[in-house]
Amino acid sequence: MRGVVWLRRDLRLQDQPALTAACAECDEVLLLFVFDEPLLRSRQFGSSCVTFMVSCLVELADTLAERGLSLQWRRGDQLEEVLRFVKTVKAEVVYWNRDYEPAAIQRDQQVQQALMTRGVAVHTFKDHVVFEAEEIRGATGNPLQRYSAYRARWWAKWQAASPPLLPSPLRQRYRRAGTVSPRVVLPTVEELGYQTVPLWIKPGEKEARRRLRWFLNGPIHRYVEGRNLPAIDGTSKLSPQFRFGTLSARTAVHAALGTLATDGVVSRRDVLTWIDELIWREFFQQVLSAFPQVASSPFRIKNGLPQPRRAGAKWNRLYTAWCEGRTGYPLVDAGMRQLNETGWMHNRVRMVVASFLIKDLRIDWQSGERYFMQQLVDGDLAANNGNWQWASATGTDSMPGYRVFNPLLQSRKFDPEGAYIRQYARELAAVPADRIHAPHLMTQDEQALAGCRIGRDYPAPIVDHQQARDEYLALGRHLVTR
């Protein structure tokens, strides 16, 4: 029997359910990836994301070639291309791992119906998450809307039946001495309509597994503190790998819990805190699949939240300054420049820049959400939407509306020496540590000594934070102030 594995967000061989099933059930297995032309044209994602995806595919294609297999690819409408490929190769069954974004669910239903109408069997599998939305429900059977309740049931489910890991099905079956498939020529990033950009981390399954080992051998045991310090390499930075499935969430959780059983200094609190971040990721996936309307609108409308600033010249000026990292608040600017340069931003800083856009500048959160998706190498609809709705106090389990991050205090607390700021706001490189968080307070002599003239080399603050905070809270008729 000839089967096709339709790859999407699962660009790996290890712990790959669809591929494992296909290899167990079929005499011949073909692997297909379709470059979604309508999605590419939509510009929903940026060059960082596309560069990372193509690089992951290149590594996967090379790995498959070493095993005597070739990665097949097509470009166009996914429904049309999958049907055309299946017909061309005369496949009898198609396998894929499920996706939970609203558009992907609709697409997969259409593909499945069309294939079955043509007499082709379809088998789909859970993969992008440890537990799907239907597996984690409240007592009434409804989707959970609070992370704390979701987390408790997630752990109960794990302890009752933790999912096993699957070895690569290609390791033995297809490896033959001297057998190498011709190298497949994939389209370049430019041919897809984007620009190749330098990546801050090497893409692909091998790098994902190496990075996971590195993280579990050190930084995870200082994670509670280290995750909040943007100047150090204290987080796993595996989000792009999870986004494109070069590493499974199951593998990460099993490996993290495995460190608790090893000798040496092990911090249970730090390890579980990191796993909590993976559970947050699944919580947002559950919210998106159970409440697909969040992709285009607030999860809930809260009375009393201030209305965003109206579009106009001032809106454009403030939004442009935020996007370019020219707000006059060094931590905000460093974060936005890190995003623009690398396609990634430290999570603590993401919270600060989101709060600044929504509450200091009073710009709608959807504008921030869209900009992040266009820049992020780990752009994921569920996580990005969930985090922006959390910051805007419109989400299922969101930050209180009255909480406004103070960028100056956040800067002093989490980047006290200004190392992170200097890395990305380079015109502040010579500003002393006691002025780095508020360079506009430097005297003229201090500015000259630091080689940084405020208003010329680095902007003065575009808003006064205290005044902006007071105005935001005053506009919120029912917000509790404290």
Ligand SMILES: Cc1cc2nc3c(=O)[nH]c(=O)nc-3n(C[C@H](O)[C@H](O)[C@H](O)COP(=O)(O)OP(=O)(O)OC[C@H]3O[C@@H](n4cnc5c(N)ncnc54)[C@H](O)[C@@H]3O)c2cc1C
The other form holds:
Amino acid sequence: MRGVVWLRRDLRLQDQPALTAACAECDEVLLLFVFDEPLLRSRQFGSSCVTFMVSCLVELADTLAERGLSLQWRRGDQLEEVLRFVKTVKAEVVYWNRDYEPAAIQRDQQVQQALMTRGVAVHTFKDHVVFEAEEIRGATGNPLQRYSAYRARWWAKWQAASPPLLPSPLRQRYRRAGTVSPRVVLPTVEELGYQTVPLWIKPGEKEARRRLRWFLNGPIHRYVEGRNLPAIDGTSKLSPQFRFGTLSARTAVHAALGTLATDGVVSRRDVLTWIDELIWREFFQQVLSAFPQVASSPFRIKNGLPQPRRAGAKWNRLYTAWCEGRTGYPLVDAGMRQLNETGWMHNRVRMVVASFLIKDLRIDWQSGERYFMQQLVDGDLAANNGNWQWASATGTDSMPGYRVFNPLLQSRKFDPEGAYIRQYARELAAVPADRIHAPHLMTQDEQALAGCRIGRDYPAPIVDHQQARDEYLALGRHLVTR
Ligand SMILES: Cc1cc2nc3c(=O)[nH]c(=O)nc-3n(C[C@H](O)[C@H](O)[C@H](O)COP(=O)(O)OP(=O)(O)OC[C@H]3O[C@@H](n4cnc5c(N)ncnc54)[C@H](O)[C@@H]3O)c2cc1C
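Next up, the form predicted together with the named molecule in place of the form predicted alone?
Entire complex below, previous chain first.
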């Protein structure tokens, strides 16, 4: 029997349910990836994300070639291309791992229906998450809206039946082939209509596994504290790998728990806190899956939340300053510049810049969500939307509407020496630590000494935080303040 594995956000060979099933059931397995032309044209994603994806595919194609296999690729409409390919190669069965984005669910239903009417069997698998939305429900069978309740059930489920890992089916199956298949020439990032950007996080399955090992051998054991310090390499930086499925969440959870078996250096609290972040990832996947309307609208319209600022010249000026990292708040600016330069931003800083956009600048959260998607290397609808709705107090489980991050206090607390700020807001490089969080407070002499004139080299604050916060809370009529 000839089978096709349709790859999407599962660009790996290890612990790959669709591939494993195809190899077990078929005499011949073909792997297909379709570059989604309408999605590429939509510009929802940016060059970082596309560069990362292409690089993952190049690595995968090379690994397959070493085993005498080639990665087939097509470009166009996913439905049409999959049907055409299946017909051309006369496949009898198609395998894929499920995706939970509303548009992907609709597309997959169409593909499945069309294949089945042509007599082609379809087998789909859970892969992108450890537990799918339907597996974790509240007592009444409804989807859970609170992270803490979801987390408790997630752990109970893991303890009852942790899903096993699958070895790469290609290792045994194709070692005998002994032939090297010609390298597949994939389209370049430019051919796809984007620009190749230098990648700051190395892509691909091998690198994802290497980074996981490195992280589990060191930073995870200081994670509770380290995860909040943007100046250090204290988090896994695996988010783009999870996004494109070069590493499965199952593998990560098993490996992290595996460190608890070793003596000494391992801190249970740190390891479990890291796994909690993976559970946040699954929580937002289940929110999107259970409430697909969140993709385009707030989960809840809360009475009393201040209306965002109306479009106009002031909106444009404030939004542009935020995007460019020129707000006069060094932590916000360093974060936005890190995003623009590298396609990634530290989580603590993501929270600060999101709060600043929504509450200090009173710009609608969806503009921030869109900008993040276009810049992030790990841009993922569920995680991005979930976190923006969290920050704007419109989500299932949100930060309280009255809580406004103070960018100065956050900066002093989490980047006390200003090392992170100096890395990205380079005009502040010579500003001393006691001035770096609020450089506009420097005297003329201090500015001269630091080689940084406020208003010329670095902007004065575009809004006054205290005033903006008070206005926001005053506009939010029913927000309880503390
Ligand atoms: C406004 C905003 C937008 C965000 N947009 C995205 C996005 O588009 N894609 C994305 O993957 N993450 C997003 N996040 C979540 C988080 O910032 C990143 O997942 C994290 O910074 C990635 O770094 P890491 O891999 O080193 O994380 P680690 O600290 O090592 O955590 C491990 C993994 O857990 C997951 N994770 C961690 N924190 C969160 C979280 N808050 N929500 C969901 N999953 C989480 C990620 O998959 C991450 O790789 C966003 C957060 C905010 C506040």
